[in-house]
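The chain that follows stands alone, in the form predicted on its own, written as structure tokens.
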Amino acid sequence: MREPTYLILTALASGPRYGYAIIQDVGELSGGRTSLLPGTLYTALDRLAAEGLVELDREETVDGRLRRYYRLTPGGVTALEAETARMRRLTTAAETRLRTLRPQTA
């Protein structure tokens, strides 16, 4: 899974969110890293739609302006969750070879 579409789902793990909210949310979680435009964001969630990950949760019109809110389903929940398992390994082989290279304090 690319980084982009686990922030997305990780975004969404809170509760249902606009595009903006998202973009927002994406930002603060990887510290500024990634910066998705509105373009980029709505073909991911088209895609993740697609893939039965996310779903719409509403539309409510604000200042005049559409808004879609979407969340997780089930299948959404279930990917994120793998992808943090499989993250979680790769960063506890990493750690435990990253060891080997400090000395050794007595």
Contents of the next structure:
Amino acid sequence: MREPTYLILTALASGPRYGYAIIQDVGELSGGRTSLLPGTLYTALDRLAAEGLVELDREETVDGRLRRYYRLTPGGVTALEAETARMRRLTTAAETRLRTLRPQTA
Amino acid sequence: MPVTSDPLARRYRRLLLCYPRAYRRARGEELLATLLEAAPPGRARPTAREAANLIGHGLRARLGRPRSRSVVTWAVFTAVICGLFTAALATRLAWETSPPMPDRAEAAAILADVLPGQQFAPGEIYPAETLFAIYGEPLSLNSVNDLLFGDGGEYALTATGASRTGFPSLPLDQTAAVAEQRLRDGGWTVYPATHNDMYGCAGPPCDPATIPQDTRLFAKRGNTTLELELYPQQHADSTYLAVSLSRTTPAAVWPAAVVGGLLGAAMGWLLFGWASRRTQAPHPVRVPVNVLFGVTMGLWWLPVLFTVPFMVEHHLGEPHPRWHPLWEWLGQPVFSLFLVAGCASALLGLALALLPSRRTQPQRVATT
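Switching forms now, from the form predicted on its own to the form predicted in complex with its partner chain, please provide the structure.
Shown next: the complete complex, the earlier chain at its head.
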């Protein structure tokens, strides 16, 4: 799973979000490193919807602008959990090796 | 999407035209709202990054199949080959801006200047009647068989020619040296002479050093090219000298290739995208269309992949005052049967894609 996809799923993990809110959330989650543009976001949402990982929650019109809220499907939750576990295993392995490396380099 | 007076919204809408119409109908307002919300106050124009992003993702959306990562690769293959073929067609049309091949008078004047020792009577000069010919004749319905079934390579640029047979009055080395000097003095660009074996070894014993070599001299001046071939004389009725006068590539060919190529690539992308969107699962003819697409790509790409290495080797092997026309690099019309069969396969695939799909395109985000 690519990082922007992971960040979008993570943004939706705390509840339904609409387009711009997802962009903001992804920016915050990545510490400003990932700045999604709307074109990229909607291509990713199309793909995630086709894969059954996200779905439409509801629509609202605010100040004359259409907002569609998206949420994770159960499959999306599972995919996010699996990816998070995979990354955790990797970071744990990296931390373990770094701990063994530090005393030698100190 | 409704019309707006906001200049930024208007410009975003213009960029959203890169997305297919059905997609704009389904997602346009939402996408525009997100773009406007993400834009800082006071911005009147999309940034270059935003514009590139919308164009890129809009063109991607035209391919449909959002889950597929390979669809972009196939679309690129399609766009490139369509662009190459339309560029080749455009260059052929642009060749019509070329002046006719040198006539007898022009050829006689050049030959008298370059080969003063050889006096060609007007009847010894054979002017080309057309720019391109197959077996000496312009392309016509009668040439379809030759063109399609193995003799397409005979379709080539013509040249006004003259030759000499018998015994040379001067040693050929001297003729070549005089011609080269006269060409340079006459303002011609002269390319290094090449020498090739007249024949290969038939079998041992064979000493390659004993094989006679021809001499070929290429030159260019203005819109005229000259090729002088000198063959070590072997028989009383053998040709020992041949001159061809032809035309350089007209200037209009280059812009025509670029414009034709870009238009063809865009058309290829749009047609591929249209068929790809229409045949997204669960379309009843998805598999046959995919197969026909594969057949088309094979029939179109194989001649190109087969021909290009030979053409590169040939171009590097001898001087070229004029590059071979683009279609020859694409293996055309030698492999024109492949091209025609590929066109038939593509048209059949497009016709099948016209059959109604089992659901509305494009895929919408599911509601619950």
